[in-house]
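The data below hold one chain only, encoded as structure tokens and taken in the form predicted on its own.
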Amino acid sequence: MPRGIVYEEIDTYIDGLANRGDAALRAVEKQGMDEGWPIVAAAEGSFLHILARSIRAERILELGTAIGYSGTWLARALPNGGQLVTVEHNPETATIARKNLEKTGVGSKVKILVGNAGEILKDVKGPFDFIFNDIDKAGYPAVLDPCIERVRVGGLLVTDNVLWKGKVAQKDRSKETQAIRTYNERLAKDPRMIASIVPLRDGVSVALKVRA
């Protein structure tokens, strides 16, 4: 029987083949694992990098900075003059992220905004080429429309944890599970977007904006 989203041995195989970047990025990954931070890990980080580079993203928005691991993957996909705007709720965590982003060589490309993502989004102007949503799961529905409005036509809205350990397909009624279900269903039905879910790690939604 499957364990989690995919068979454990397949998950291990994918992780073993994942590009982990240079020593600086591997150090941030190790920090995340050792200290229990909710980072995306290498297989998903490299996937984000590939997606951002594939659409030649020059302006990226990230909701949920954590310690700067996914932000490094995204910022490294940017050309010279590109910018990553990343939002972190916790000021202390934002300080850790700033240090890590400097260590990985992308500090000059990154602007960190500290506060509640839903509130900060009100003052953040689009368009963005790429938006990565990885905030507290209960907050997903509230940021969906603001994210869609701020991504350009032809741009991507990518969202983490959309399968939530498989609970979205089960009868679980927790606040987080219901919020993710609502987010996934609204995104799937939105005529502005074409969305697909990739069963990588905890589920990654990739949505292309096809019309304004």
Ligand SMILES: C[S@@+](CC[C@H](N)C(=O)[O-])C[C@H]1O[C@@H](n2cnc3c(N)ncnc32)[C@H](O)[C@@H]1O
Contents of the next structure:
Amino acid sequence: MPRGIVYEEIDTYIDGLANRGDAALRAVEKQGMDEGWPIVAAAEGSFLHILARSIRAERILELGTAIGYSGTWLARALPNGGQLVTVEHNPETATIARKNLEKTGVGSKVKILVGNAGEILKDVKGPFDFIFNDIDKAGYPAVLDPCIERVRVGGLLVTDNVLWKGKVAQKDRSKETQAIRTYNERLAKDPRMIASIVPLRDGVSVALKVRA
Ligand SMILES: C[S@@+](CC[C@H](N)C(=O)[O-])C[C@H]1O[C@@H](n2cnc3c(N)ncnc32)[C@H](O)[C@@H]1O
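And the form predicted together with this ligand, for comparison with the form predicted on its own?
Up next: the whole complex, starting with the chain shown before.
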């Protein structure tokens, strides 16, 4: 039986082939692993980059900055003049992220907003070409509608951990699992969106906004 979403050797195989970027980005990945930060893996960071760059995103919103790892992948997908707005509720974490984003060379493209995503979103106006949601899982349902409203038609809402180690498909009744289930179901039924789940790492939902 697989231990995660896919067989462990498949996960390891994908990870072995993942693009890890330059030394500066690899240093942030290493910091994440050494210090136990819950950052996306390289295969997912590069996936986010590919998606954002493919749609020529110029304005990206990220919910859940941590140490700026996925933020660097996203900011590096932006053209000159593009902007990543990223939200982090822990001010100390935001300070670490700011330093890392400078080190990876994307500091001038990134604005970090410190506060709770649900609250901050009230003051953040769309449209965004691309939104990446990676906050606390119990908080997912509350940000779904604000995210959909702020992504442009033709833009993408991408969400991490939507399979939650497979628990969404099992009998688990934890607060996080139930919140992710609610989020996935609402997104699947929303007439404005076409959503699909990619079983990469902990499950990545990719949703295209098709109508306002
Ligand atoms: C899973 S980590 C983000 C990892 C990051 N996206 C990456 O892969 O490099 C989640 C981060 O979001 C922050 N966070 C969690 N819930 C939040 C919320 N409701 N509003 C703002 N930030 C939140 C946490 O402090 C943490 O740093």
